[in-house]
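Given as structure tokens, the chain that follows is alone and in the form predicted on its own.
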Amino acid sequence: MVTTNQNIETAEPTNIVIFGVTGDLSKRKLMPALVRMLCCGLVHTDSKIIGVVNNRTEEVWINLVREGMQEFSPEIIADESRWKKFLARLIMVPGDLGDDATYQRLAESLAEINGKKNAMFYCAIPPAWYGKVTGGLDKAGLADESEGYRRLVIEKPFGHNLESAKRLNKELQSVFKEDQIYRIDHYLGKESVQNLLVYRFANSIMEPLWNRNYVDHVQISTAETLGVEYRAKYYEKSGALRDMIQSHLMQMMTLVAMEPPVEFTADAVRDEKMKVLRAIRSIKPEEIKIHTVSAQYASGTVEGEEVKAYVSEEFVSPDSATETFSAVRFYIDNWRWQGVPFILWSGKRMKSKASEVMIRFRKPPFNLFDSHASAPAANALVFRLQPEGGVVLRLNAKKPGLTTDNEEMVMRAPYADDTGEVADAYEILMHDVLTGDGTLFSRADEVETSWEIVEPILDAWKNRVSVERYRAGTWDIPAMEELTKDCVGGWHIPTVRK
């Protein structure tokens, strides 16, 4: 957590309400993040943290919170003073989310601080409950901002397809104004993602090269060594395309490809992102096989451990055709990016864990050193999001010696040498909600347009009965070589620095 003096906007005192406060997201991310935020001033010290809890006493709930801290943030429990200060902020509202009386009790529990009853409602619950919670808040008068601001936070998935996304947006917007709704994507809260924006728009050195004249292609990737873990029931209905590409990676693509906004405000940034989405070329049904890849992990060895196939995972159908690896080749039909492939891919049970944005530049137009050496490799600029955030620039340099033979030189600029200086994504995003900054959150039109783009692929895959397999713990996906065969350098497989 960031502890140094920075120009950080102080949030107003707020009632931070969490629906699903006993769930996994709250335990792993939200509650530890709130403790750290309280300690460093990202949350006002007069704020209250209200958990809506069903079928549990307050004592049982507090013990669950403590157990979660011990498992995921033991340093918080070790600091007794910090833990007690956090406990003093906790308030429990008992009740079922399906009962209107729960929301009346919630309304009565909101503290008036400095003459206001500001409230942030965080829905750490399954998406099927968003409509019910929104309706309950409406009936209790909790969407009205006459006594203070009211902001609703929802987690992805924002719908399952275009129709459901439109239906969800209609439900939310029937109660809350669009500027009250924060659709959270934790990927956009990563420091290295925000650094991409700063790198692009705070440095003039790259802007002349950031276009079709110099960029050969872009690859945006997320490779995971984990399987589906406890998310198998969700994943069977989702797959890699819905889970990662439609949301996280397409958002990343808009940040890479967007034009400079007129100002760094939420609407200005999101307007430019929307222009990118509107310019993405539609993939025709006959092009699906050419421009997409789908595969599913078989058994194998990951980091020295034998792992089972996806179809052998608990809650997965033995004849499942759900993809655990997905790739799509997009084209952005505008002046800057015409003809430049944007290849987005994501896979589980890969050889190593890494998430990157790789901009591959064109080869030099003429090999001056042809008589002595092989042609220099095309330059690449890599934004590493995880596991170690930073920027990598791959250049060509002369090998030491009497010839002009060249070799690749790798220049690394880690985002932070001390990982303690990098804030967690949820800390950044919740602070943005508390200060009313929607820049890193998806707008309704972004969500619907991204679903509209991937829907032809989803329709083509809907009734398939089989899918290609790849061995867990490898990069053995031949279709990726075909997808990138005309790209300089081919498929870029992330390399993890040891």
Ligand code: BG6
Contents of the next structure:
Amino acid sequence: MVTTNQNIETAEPTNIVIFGVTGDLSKRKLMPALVRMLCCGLVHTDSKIIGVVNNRTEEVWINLVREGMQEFSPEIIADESRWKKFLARLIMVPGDLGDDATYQRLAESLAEINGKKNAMFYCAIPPAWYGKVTGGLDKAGLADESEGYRRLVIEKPFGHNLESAKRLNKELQSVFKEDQIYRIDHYLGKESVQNLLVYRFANSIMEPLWNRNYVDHVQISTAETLGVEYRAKYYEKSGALRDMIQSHLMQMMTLVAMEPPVEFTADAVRDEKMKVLRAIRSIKPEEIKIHTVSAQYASGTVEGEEVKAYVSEEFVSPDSATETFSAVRFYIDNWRWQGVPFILWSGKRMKSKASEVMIRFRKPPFNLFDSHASAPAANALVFRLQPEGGVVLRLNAKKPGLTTDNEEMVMRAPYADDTGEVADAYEILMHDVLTGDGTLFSRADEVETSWEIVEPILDAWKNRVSVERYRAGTWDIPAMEELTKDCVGGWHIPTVRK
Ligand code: BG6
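Switching from the form predicted on its own: structure of the form predicted in complex with 6-O-phosphono-beta-D-glucopyranose?
In what comes next, the whole complex appears, and the chain from above leads the way.
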């Protein structure tokens, strides 16, 4: 959570309108984040939270909010006065999202609220509804900024291929200007991801090393222990490549690889990210097998619990070939990165949960101490996103004693250990929306270009009838050893600290 003593831009009073306010995302992430933001001043105290609710009375809705809070922010419920203050901010607008009258009612409700008419429209709903909602807002005059700002927030997936992404962008842009649209990628709100930028551009010792002369390769990974949970209907059509690589991991790759922007503003940063995307070498159909890996979890044991195979999960077809693990080796054809593999991988039901960005440096050119010890390991700089955020630098050091044998020295810099100052990604990103900072959000061209890059892989995998399997709760994916065989250190499996 962000504390009040930090130097944070204050947001103007805003009407925070949530579509899908009774859904899972609102319950788990949005409401708890808003409560905390209100408490520490990230949301202006004159702001309202407006839930658009269908087929429920206000009483039923408030009870749902309360139940959600009990589960995800119990400290609020335990403190009656805080809960009452939060309750006082809530307004319900009844109606069906498919009915234009709902948006008229919303407009009337906003008009009744005193003060500025700023509004943030958060779409915590399936993407199939984005067009309907933006159309409704348009007809009710709610995209118009003459009385205050109007910002639209949408969640991924932003399309499921290039064509649908273009269609979606067109639809959104027919109502909102690009700078009114905030495409959330919650990974960019994680502290370690932002720290990556600070590490790169606030330290002069990084820049000379940050290129093909010193970097052997980069691995960007997310390993999850969870399976597909209750989301199989979506995941069956998505798979790990769309779900994680095309979005979160490629976004992180652009931040690692981009040139220093001329200033830290949304467009300057996004222009640099775009240059990286444009420099990514396209993978030819005949190279797909060499540069990618895909696999699906079979049954197994994860963290001591027996878990079923992906194909036995609810709503999954028994002969599904959807990948729950996916990896791609990209190359960026520019002066800085020519020849450096960027390996992006992500999997569900892995042995442990960990997300990392690892910069693996080249081996020392000559081993001076070879007569006494094994060769020194190549250095690595690891940005650990989760479970515990921080930065790890792996160096070689002398073993204590009368020897020049060396051993690996691991320098860890955790974030805000136990001080509670690590903000949740949704707090950071919603605050950015409220203050109009689009730096950590994807622009339309980035989304389209990243789909264009993965499209040949999607095409190659489209009609396949089978996929490799791995036992849940293991790292047993031999194809990853093959994919990383020319990389110093091979496949980097994140270590988990107990
Ligand atoms: C989501 C994906 O975007 O990110 C999920 O759709 C995935 O499948 C999740 O589980 C992972 O997020 P986090 O923050 O838990 O690593």
